[in-house]
Structures are given as structure tokens and as C-alpha cells.
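Single chain ahead, written as C-alpha cells, the form predicted alone.
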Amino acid sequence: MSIINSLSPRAVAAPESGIVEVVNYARGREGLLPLWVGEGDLPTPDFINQAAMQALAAGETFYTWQRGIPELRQALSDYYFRHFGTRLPPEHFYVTGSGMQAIQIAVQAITSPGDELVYLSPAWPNIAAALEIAGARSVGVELQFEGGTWSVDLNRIEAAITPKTRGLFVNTPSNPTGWTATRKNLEDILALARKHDLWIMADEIYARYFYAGGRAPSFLDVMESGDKIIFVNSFSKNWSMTGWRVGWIVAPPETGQVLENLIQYSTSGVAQFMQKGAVAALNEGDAFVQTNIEKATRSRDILCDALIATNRVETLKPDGALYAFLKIDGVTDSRKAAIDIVDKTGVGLAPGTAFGPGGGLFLRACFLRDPGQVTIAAERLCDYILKL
């Protein structure tokens, strides 16, 4: 038996990320404009770094609270009151080692091997992979695409529910499509979950990136006490902290010991000095987040206006999140196209094949970058598209 064949079949079956494949192909090239991954071009701001460094210098390097330091859980409670208008006590919040770990823990809490979880597709590929690695089955329900916009069909979701279904994963605003649920969409999805006694795993990481102003509708706006909803989130996008790997869960306090145990048996908690940086992000970072939102708005308009003007790209400006999801005339293999585009233009895009059912004909571009860089990227892409 080979070494690979002696490993867990679930581990061996875990797919290579289609996004990372393209990144690894072209990483480090001179003149590259990397729009392939979901992060901006600014490093973490100094006020966050300083808080972490001061805690590190003060010796805050020991084991700490598995659920998160009290100061951070309080800061999360205050943040939700400011931006979501709801007062959730600190007992609702659990600090994780990234938004990805928040998803893994939520998957472990909700599903058992053989269970199913329905998600809206195209979707960030990690949710489906996390389910499959855990022994559950991911069931993608395609959003509808028409006239450059995306919409959800509740009947499709209900048709995918079986006796094995344990929950629904809903990411809004959506990575990669930019689809953003209306309050009515959320009410309907929640009613469906109640009808079938399902959990909702709500990924609202992009809630602040909502281009109609304010923030996007949230399940917090429509839920009631007793609803089975777990929110997963991350510090990555709002505060330019992708490399920190710090996230959080919002969940009913009754689940607290279960979630603490799952954290204990995975990472045993997030480093305290990193949590102190996260406290500074929440308490002092509203102006920085607003700067990121304004940059994303300008760059979204630059990129989408240029691409739409070619009359060769089927898309509209997304309502939320950080991505233009592009359907280019003549592109039938987005993985091959992503390689060709980076070779010929120096612009890195993510192939839609990485995002599951419904994504194969698309390419994703993250526009949370300096508008000047996005202008250059748009010019290169338009030149490439018009030569197809």
C-alpha cells in the first residue's frame, strides 16, 4: 500500500483550491495585479498592530480563555449594537482562529457523518470542502443568473432538502456573486428552516460592504429567540487582517460549552496578544472600515463600468461584497482562461470553476484595491477581452 493510500480517504479526497492553484502558478511575477484572492492591498493599520505588540511585550503569551478574552467578547457585543442595532450579551460570542475555523466548528456542531447541508452556489469553495472532510455531504443549490444579476429561488432550496438535511448555509452578501439577500429573502429562508427544523449557518462577513448604503440585511433583523442560527465571521476583510487568522462565532448561549470544547480540541484558543489587536480593531476601527468601503465603491465602479462598456461581459455592479463575477463572451473554460489572462495581461483572477455549481463560465475579480491599480487592471482586461 502506498503512503497516500494509507491516509484517510476523506483527507485524500479534499480538493485542491482552484483559486490557490492559479495563485501558485503566477505568484511573485513582476508587475502582477493580484485580484484573485479576497483581500485588499492595505496592511493592517498601525493602531491594531500596536495593541498586539504592546500585549506581546507585556508577556500576554499564556493559555487564555477558550471562548475568547472577556474584553474581546464585550467589544464584539458593542460592535453589534453599533452596526446591527441589537444588544447581544458577550455570552453569544466565541473567538476562533479565523473565519475558516468558525465554519469548521459550526460544521462539526451541526452535522454528523452522512448528514447533508444545503448551500447557495456559486460559493466560496471552503464551505463545501469543510463539509466533505467532516463526512457530511454538501448540496449546492444554484442561484439564478439573468441579465447580469443573481437571485434566489426558494423552491429550489426546498427541493434540495431531504430527511438527511441538517442545515442551510447562507452567505450574503455573497462571495463570489455579490448577490445580497433582501429582508424578504431572509424572512423566507428562515421560515423554510423553521418548517423543516434546520439550522442556518449565516456567513455575513461582507455585511458592511453594501453599496446601497449602511449595511446589508441580516438574519439578526428577522430572527427570534430560539431560532437555530449560527453566524460565522472574520476580522479579515473589514480591518485588513487576513493574515492574522482571527474570527468569531455568534451563537445561542446554550451552545457555549459545546463550542468551547470544539475550540479546545482544535486550537485551544487564539493567542491573547492577537485578541488584543482584535479589540483595537473593533473599538477604534470604524473609520478605517469606512475608508475600505469607500475604496471598494470607487474601484467597483471603475472595474465594472470598463468591463460592461466592452459589450462582451455579462455582469452588473454587485450589490455587496468585494467581487465582480464576470461572464466573458467566448470563455467556456474559466480555469484555462484564468491561466491565459495572467500570462497575457499580468492580472490575476480566480476561475469560476473553483466556486461550484453555476460558476464554471465566470471569473472573479476582487476590487478592494487602490483605484489607480484597478484602472490599470481594467484596461488590461478590456484589451484582452476585445481581442478574443
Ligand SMILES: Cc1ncc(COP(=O)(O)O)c(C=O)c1O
Second form
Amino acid sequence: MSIINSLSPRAVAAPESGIVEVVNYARGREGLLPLWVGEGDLPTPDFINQAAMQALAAGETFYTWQRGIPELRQALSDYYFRHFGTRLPPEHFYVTGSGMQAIQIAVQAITSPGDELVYLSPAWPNIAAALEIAGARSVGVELQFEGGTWSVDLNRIEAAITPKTRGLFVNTPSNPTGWTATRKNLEDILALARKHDLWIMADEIYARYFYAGGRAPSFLDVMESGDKIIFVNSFSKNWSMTGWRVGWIVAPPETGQVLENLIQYSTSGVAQFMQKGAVAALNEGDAFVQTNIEKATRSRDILCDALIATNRVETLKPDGALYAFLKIDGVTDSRKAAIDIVDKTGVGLAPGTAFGPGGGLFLRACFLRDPGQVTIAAERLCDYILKL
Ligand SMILES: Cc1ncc(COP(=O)(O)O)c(C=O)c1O
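Please give the other form, namely the form predicted together with the named molecule, since only the form predicted alone has been shown so far.
Full complex below, order starting with the chain above.
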């Protein structure tokens, strides 16, 4: 048997990321404006780095608490009180090695091989891939795109539920569409989950990037004790820490030992010195997050206003998250278009084909960047679009 055929079929079937494919094609080109990946243009602020470096210098290099150091779980509890108005005790929090790993652990906690999880599509591709690798089936339910904005149809979600369905994955605000659930959407989805006895996996990592002001509606606003909701979250986007790989889970305390065991048998806990950096991010980072939000707001306006003014782009401004998910007249193959755009304009976009059902005709641009750079990217894109 060949080496590749002797591997697990589930591992071999895991797809190459359609975003990385385009990045690899044009990585490192001179003058490139990289709007393709979901991250900002700033490195992690120094006060966070210093906290991690001090811990490292102090010898905090031993195995540590699997659920996260008590100081970080307390800081998470305080952060939720400040920004979500909910006092959740530290027992609700689990520190993970990235938002991605939080998703993986939640998938392991909720599903067995053969189970199904319904998610809203287009979606960040790693969600479906994590499910499939775990042997569960990802069932995409398409959001509706009408009049330049996205909306959810509860009937479609309910129609996708089968006896094998274990949960609903809801990412709001959404990567890549920017769709942001209203409080009423969240109440309806929660009612559906209660009716069918399903888990909700809530990915609210972009909750602070909400352009109507304040933060986006959260399941925390509508849930009651006893509801089966597991939140996955990350330090990546708010505090410019994408390369750190630190995230967290919020879950009912009853799940404590199970989640701790799953962490034990994956990373056995996040490095203590990195957790010290994360404590600084939460306790001292509100002003920094606010500057990121203001930058995203300005750059979103610059990019979307310019593109909408061409009259060749159907997409309106997104309500939340960090992406313009563009439907451009004349684009029928977004993978080809992403390659052509990077070749002709030097602007890196992610092809909508990477985001599953419903995304094929779109291109995604991340706007958490310096407004000056985004202005140049917008000019180049408008020029390209008007020549199509
Ligand atoms: C919707 C969503 N969830 C989770 C993540 C995971 O973030 P990370 O693994 O960097 O913590 C991302 C990253 O792009 C995302 O877009």
C-alpha cells in the first residue's frame, strides 16, 4: 500500500485552504497589498509582549493549568462583565491554543463520528474541515444574499435538522459575509436548538467589530442557565495576536472535567508565559482594541464607499466583522478572478470559492489595515472593476 493510501482517509480528504492557495501564488510580491488573510497590519502591542517576556525571564516555563491559569480565567470573567454586561464566574472559562483549537475541542466535545452539525454558509472553511476530520458531517445551510446584504432563514435551518444533528454552529458577526445576527435571530435560533435539543456552538470572535456601535448581539444576551451553548473565541483579532495562537472557550461549568481532559490530550495547556501576555491584553488592552475598531470602521468606509460608487459591486457595507465580501459584476469564477486581480493590481483578495456553498461568486477583502493603504487598494480595485 502506498504511503498516502495508508494514512487515515479522513486526514487525506482534508482540503487545502483555498485562501492559502492564492497567498502561495503571489506571496512576497513587491508592492503587494495583502487583504486576503483575516488579520490586521499591526504587530502585537508592546505592553502584551512585555508581560509575556517578563514571565519567560522569570522562568514561567513549566507545565501549567490545563484549563488556563486562574489569573487569566479571572481576567476573562472581568472582560465579559465590562463588555457583555454578564458576570460569568471563572469556572465558565477554558484557555485554548487558538480559536481554531477552541473549535476543535468543542467539536470533539459535542459530536461523535457520524453525527451532523449544521452551519451557516458561506463560512470560514476551517469549521467544516474540523468537523469532517473528526468524522462528523458538516451540513451547510446557505444564508440569503438579497439587495446587497445577507440574512438567515430559520425554516432552512430547521429543514436541515435530522435525527443525527447534534448542534448548530453560528458565527456572528460572520467571516466572510459580515452577516450579524439580530437579537431576534439569536432568540429564534436558540428556540430552535431548545426544541430539537441541540447544542449551539457560538463563534462570536468578531463581536467587538460591530459598526452600528457598541458590540454585536450575543447569545449571552438571550440565553438562560441550562442552555447548551459553547462559545469559542480568540485573542487573534481584537489584540493583534494572530501569531500567538491563544483562544478560549466559554461553556457551562458541568462540562469542566470533559473539556479539561480534551485539552490535556491535545496541547496539555497553553504556555504560561503566553497566558501572562493574554492577561495583559484583557486587563490593559481596552484602549488598544478601541483603536483597532476605529481603524476597521474607517477602512471599511473607504473600501466599501469606493467600490459601491463603481455601480458594479452588489455588496453593501457589512454590519460586522472585518471583511467586505464582494459580488462584482462580470466575475463568474472567483478563484480565477483572485489570481487575475493580484496579477494586474497587486491587491491580494481571498476567493469566495474557499468559503463553501453560496460563496463562489464573491471575493473577500479584509479591511483591518491602515486607511492610507486601503485607499490605494480601493483605487486599484475600482480601476480593475471598471475595465471588466
Ligand atoms: C470565524 C472565525 N472563527 C475562528 C477563527 C480562529 O482564529 P484563531 O485560530 O486565529 O484564534 C477565525 C480566524 O480567522 C475566524 O474567522
